[in-house]
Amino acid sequence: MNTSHDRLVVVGAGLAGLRAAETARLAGFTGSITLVGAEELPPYDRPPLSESVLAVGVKTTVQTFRTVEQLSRKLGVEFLGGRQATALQFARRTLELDERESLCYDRQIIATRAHHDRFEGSDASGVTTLRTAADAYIVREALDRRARVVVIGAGLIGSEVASAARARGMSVVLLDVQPLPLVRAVGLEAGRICAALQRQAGTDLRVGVEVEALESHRGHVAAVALRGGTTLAADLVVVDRGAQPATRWLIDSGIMLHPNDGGIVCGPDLRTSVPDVLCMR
């Protein structure tokens, strides 16, 4: 039963956490509501990011669904941004967050997003993923200095980094373990349509290739290496592929993973096996 008493946190600040939060207010729900994100920023739109802010010569800033202030003042929502949640302790029913904070609830919804595979090597600067705006900005850098840049993970957005590379007139090589980019989403047939427009646009594509580690040199990465023996020299590297769910802190929580890829569990009701925890999905 609502109270104005019940303390609803919602972990993951992406649209799906604003929706959840947003449609708690608009089903009746007058109790608090504290929505977690590990960006500083409040929600806002992603696209774009491989889109406008990429693109050479606009200066594009990244466009809030709402402001901090807006959370607050239109919806009651208390807004964390910049924090990790480390673990869900269902028993007590608390949140724990990074630097040794806890978050008590009556209720939680979890909306947290993916992450992508990490080689040996990942840990160098220079190396990184597009998925947030922080990592738009580093990418953007990169290009206007023009790095040379390798690509992991021929899919929409690796299509586009690559793709902004060669606006700038750079050269760029872009790597796939499929036999053709975007075969899963799009088919053969298509597949060949991209592949095509990619290396007439001057794009080096190599497909059906696999990526063994990540070499670097005084903490920045510095190639690519092939399985097979074959090593591209870099000075950055995009990772897009191969997303999971970014479960990991609720191993020992007691809410019910999937065995293949740790996705959480929950029926049509979105709800978990654990109480009171529902999912986004």
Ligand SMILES: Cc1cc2nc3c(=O)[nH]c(=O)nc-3n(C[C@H](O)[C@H](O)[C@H](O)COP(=O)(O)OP(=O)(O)OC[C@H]3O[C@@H](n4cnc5c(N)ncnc54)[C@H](O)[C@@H]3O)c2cc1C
The other form holds:
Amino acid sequence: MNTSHDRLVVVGAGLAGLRAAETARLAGFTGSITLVGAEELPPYDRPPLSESVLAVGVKTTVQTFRTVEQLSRKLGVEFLGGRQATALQFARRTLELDERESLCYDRQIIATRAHHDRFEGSDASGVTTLRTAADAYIVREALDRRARVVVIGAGLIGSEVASAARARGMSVVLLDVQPLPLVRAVGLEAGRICAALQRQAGTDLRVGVEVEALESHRGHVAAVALRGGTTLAADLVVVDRGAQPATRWLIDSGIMLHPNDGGIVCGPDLRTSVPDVLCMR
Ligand SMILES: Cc1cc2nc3c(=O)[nH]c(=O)nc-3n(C[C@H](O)[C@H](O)[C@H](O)COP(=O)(O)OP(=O)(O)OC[C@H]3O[C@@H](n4cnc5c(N)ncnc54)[C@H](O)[C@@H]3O)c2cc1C
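Taking the form predicted on its own as the starting point, write out the structure of the form predicted together with the ligand.
Up next: the whole complex, starting with the chain shown before.
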């Protein structure tokens, strides 16, 4: 039962988090809603990050679905951006943010989805994933100054970065440990077509190769070393090696996580193993 005293906290300000907050209001929830997001921006659409934001010759700015003001005025949702949820204590119904701020809730929805794997052991600048608006601006800026680009992982996002580099006439190396780009998603036949399209476009596609290490010089990435001895010079390395559920912050929370991948275990009604905490799939 909803009461006006209920505090709903939604963790993860992506599309799923936004829809959870909107749906709660549509369903008649009259309590307070707080939407917590690790990024400064309120929810926005991610596909343009690897498409229009990287397009040559235009400086597209990421558009949010709603402004902070619209969230507040139209939905009565308080947006707390730039806050990372770091722990959940269900017995006290408390959420910790950045290990220094805490937020009480009566009901909580987790919509933190996934974090993309960075390359272990490299804190050098010039190495990035492409998941957030901030990442996309870093990649675009490097492409615009014609950085030497190596992309690790020929999935959807990696392939789009390679295309964006080729659209500028730049050389780009696209690496994958698999025998074909996108093969796990689209299969052998379509993977072969993707490989042919990349090569026709001028991408230096190298498949079945493994990255051994990233080399840096004065804190900036300088090269990608492959197993077997090849070294590729690089000013920008974009890593697209897949994603893991963003649930590390829940490890001691009492919420049951799947032993294989750390995903949240929930029933068909989206309830987790602790009371009043739901998750978005
Ligand atoms: C570059 C790019 C291109 C894509 N292109 C396509 C496409 O063409 N077609 C397609 O179908 N899909 C595409 N996707 C995937 C699609 O965007 C996702 O399926 C969608 O973003 C999922 O929405 P979500 O809200 O569940 O998760 P997310 O958008 O990942 O949102 C989760 C939010 O939670 C935040 N968060 C995580 N941990 C915490 C924490 N501890 N505390 C606070 N906040 C936290 C994250 O910062 C993030 O903002 C693309 C994704 C990317 C990155």
